[in-house]
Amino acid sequence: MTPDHLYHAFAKYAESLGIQLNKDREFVLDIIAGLLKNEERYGYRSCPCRLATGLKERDEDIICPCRYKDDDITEFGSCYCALYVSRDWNEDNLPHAPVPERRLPRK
């Protein structure tokens, strides 16, 4: 899959769900470039912006869009990564704080 594919597929999810991508175009395909080499990498498309552990049972929490994406955006108005948004969000109408982390360390 081509990462231009890939951001027209993202971009109909995100419009599913009444979010949106990043209105940042090239960050967004940065994004989906990381994507796609873990997926080359780990047979899976986990998170670009978190460190997988290369066992997808143990990272399924972080494969995008990962669990984590609903309750960031209502928070924050992001995910972790910045990937998926609200309106207000891409609007300005809300910081562009960075996310905390709500995954837990593993032991």
Given for the second form:
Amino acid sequence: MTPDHLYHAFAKYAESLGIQLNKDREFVLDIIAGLLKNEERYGYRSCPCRLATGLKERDEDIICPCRYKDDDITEFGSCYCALYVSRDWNEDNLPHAPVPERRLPRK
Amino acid sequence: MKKVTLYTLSTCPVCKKVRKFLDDKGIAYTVIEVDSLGDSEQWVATKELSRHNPRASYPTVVIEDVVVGYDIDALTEKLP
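Given the form predicted on its own above, produce the structure of the same protein in the form predicted in complex with the partner chain.
Now the complete complex, all chains and molecules, led by this one.
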């Protein structure tokens, strides 16, 4: 799948959830490039801003859309890597603060 | 003198933003692109990163003060 195809698929998915893609198209395409690189090397689209182990069962929670997306968007208006955001975030009604890592460190 | 280390992932756009910020300011830094390391190096780098940032999240910039030699002025300034 090409980055552009994915862009539109993700945009539709976001719309279905009442959220949006980050308005910075180039940034989103960069995230998509990261997702595709991880899909190529690991076999699944793990979050481009988190270190994957390469073992799918250990990375289930960070396969995009990650398990933390909803809580992060509710609290900060954006998911961890800022792919998915709220309308308020995109309209700059919210600060674009870095989203702290919700995931607990691995042993 | 400050020692700047940037822990990053090759796939992370936010990491690239931080890197550009440092470049634009002409700051010298060491990059550790953790996902591009071999397993054992990756384990060591993650352990080192966790000392500074327990969540071991990316990007992380570590800024350390370095005092070389018996430099009382620098020690006094850095350790008030």
